[in-house]
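As a starting point, one isolated chain is supplied in structure tokens, in the form predicted on its own.
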Amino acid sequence: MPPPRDAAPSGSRTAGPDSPRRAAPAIALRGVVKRFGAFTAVDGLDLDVPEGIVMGLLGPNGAGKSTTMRMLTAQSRADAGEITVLGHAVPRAAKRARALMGVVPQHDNLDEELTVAENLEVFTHLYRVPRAHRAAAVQRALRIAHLEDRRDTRTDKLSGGMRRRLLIARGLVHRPRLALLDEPTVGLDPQVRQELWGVVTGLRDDGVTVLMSTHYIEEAERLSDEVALMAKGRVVVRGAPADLVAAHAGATVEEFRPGPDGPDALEQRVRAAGLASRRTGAHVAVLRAEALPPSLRDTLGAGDARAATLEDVFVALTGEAVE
């Protein structure tokens, strides 16, 4: 069983003069680079993940999220930089780090011929759970994934959502201190996705540090204590979702249909007023629309207002769409 953790997430508050020294992050990446031939998948990545939080890696396909996950588990070696996981240098001490983490891959690699419980039992052996604790470990993992009533069901008879929950349970069967979730809800319908959100929230409540890669905006916004927005192999900005939206998009985004002079002219007028904008189909979305000067609003005409989102932040900072 892992050692006890602090009740509050470390690294999430500013230490005062009489506060204890801030604990080392659960994950630290410094100047990490990974190339595949002439293509640089991860380009000087710097990222700390404090213990006890859910950190979301948000970005479009090809941003470097999955490559980062593979380097953290030593499935892929960085070409440059330093990686530390729970105090262990990776890949040099990768075996020690892997013993303390649970990994949920993006692709389903469950053993089809085994039952739900048998899949979990195999991993109690691989993770060296003591024999006397294996049955309890399997039962706990089944409970986390809400699969108690399916323990004797063959894996090939499970629905897609159940299989994904089993993948998560398999990675948690040894009570890891850190869980790496690589696109945990990719390809699932919205209802099943929300069921899995409850599993992730439960991990945080249990004190497990979670690093979750995703390209679903709502998922990152709902689950993450902090989000790191990735593009072209590096972190563009990080912070609490609400703080990022407030800082970079404001409270309201308003979408306007360009006039006869076209969207470029509209965006030029918006930028001249000190505001950011983004294209949304045939419209131009103006960020921080609550700050639009009345004179400019009169020239823009009627717009459609909505609440600002993380997607607005990401597109404004990177020029890329997340999905």
Ligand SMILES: Nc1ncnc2c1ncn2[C@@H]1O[C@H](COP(=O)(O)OP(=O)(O)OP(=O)(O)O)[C@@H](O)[C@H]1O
Contents of the next structure:
Amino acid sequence: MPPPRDAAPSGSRTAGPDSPRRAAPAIALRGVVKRFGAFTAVDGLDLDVPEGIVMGLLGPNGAGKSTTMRMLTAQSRADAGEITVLGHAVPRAAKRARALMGVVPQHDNLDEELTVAENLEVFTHLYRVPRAHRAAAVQRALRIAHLEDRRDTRTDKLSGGMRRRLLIARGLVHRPRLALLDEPTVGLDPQVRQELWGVVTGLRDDGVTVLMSTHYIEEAERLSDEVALMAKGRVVVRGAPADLVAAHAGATVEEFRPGPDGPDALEQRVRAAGLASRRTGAHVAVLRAEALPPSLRDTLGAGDARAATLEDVFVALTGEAVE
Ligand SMILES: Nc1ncnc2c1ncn2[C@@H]1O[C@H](COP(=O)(O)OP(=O)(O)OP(=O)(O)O)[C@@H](O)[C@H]1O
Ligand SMILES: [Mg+2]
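Provide the structure of the form predicted in complex with the ligand, given the form predicted on its own shown above.
Following is the full complex, with the preceding chain placed first.
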């Protein structure tokens, strides 16, 4: 498993005024709106992704993560706002931007009738990999996907996990500067998921910017320099995982079993003391439990203490469960 991140990345990497080119974010979204009929899926979204970082995009189902990714590639057009990707305005200069981006969509759109290698080969053409480099690019992608021994297998004969690995490798076949990964690890077995974490870490080490949505919070926490938490089409909060945990959930979370007056009463008393809580099954978890006033603590009975996590932040800020 890759080690957790320890460096503080974005701030320290942001270049000063003497080097304006490096200071430009890889992705800049300003006031972006996307409507589907009367429904607003993305609602004035502002987000900068600095170059060279892994940014995790978290949010409940329907938060607008995939819609945002589709607007970055101009598969979908914003109704308002500005989008810049690697210095190119989207959708106006989307062709140029797309050539520098690798996209792994949430929904599998592999060509069933082609073999594994042919699926990759097609994308070397689409992404304009020079003819002389195409075979090597396919070979490298096969290696990333661990599908070297399946290169001539028709795609409809692959297992679900193999298809997803192929989908990921296909998006990386042209060595993009920016990778958009929309829930890349869904359906992968734990071992392959961890291998993919290695791929993401490797991309970052090569200077590739990665925007990755995921419902696996532990994965986001482990891989991301920063996470952006989305809900209802906006970014609720962003920052380094450890900073977000410290700011919104404190050091310790303590879980209490409600007494005869039930969980609502317990939560009310906790909130009256200025602390946040969330339900975890039959229990009430108190965030920043280190700040519980002793007089209140005495009324709560014995609790189970644990370290606060990004999941606590997620639930506290979006009011929703993770999946
Ligand atoms: N083509 C479309 N037509 C109508 N509504 C759409 C369309 N695409 C997305 N939506 C709606 O926009 C909202 C945001 O969808 P989106 O797929 O971006 O969410 P998400 O954050 O990726 O969710 P998930 O975690 O489930 O993948 C949802 O309510 C969805 O139903
Ligand atoms: Mg999605």
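Positions refer to the first chain, counted from 1. Since this is a predicted model, take the numbers as computed values, not measurements. So that the term is clear: the rigid core is the largest set of C-alpha atoms that superpose within 1.5 Å between two forms.
For the rearrangement between the two forms, modelled as two rigid parts, a shared rigid part is recorded for residue 282 and residue 225. If you fit the larger rigid part between the two forms on its C-alpha atoms, the smaller part is left turned by 13 degrees. With both forms fitted on their core, the C-alpha atom of residue 114 sits 4.8 Å from where it sits in the other form; this compares the forms between the two forms.
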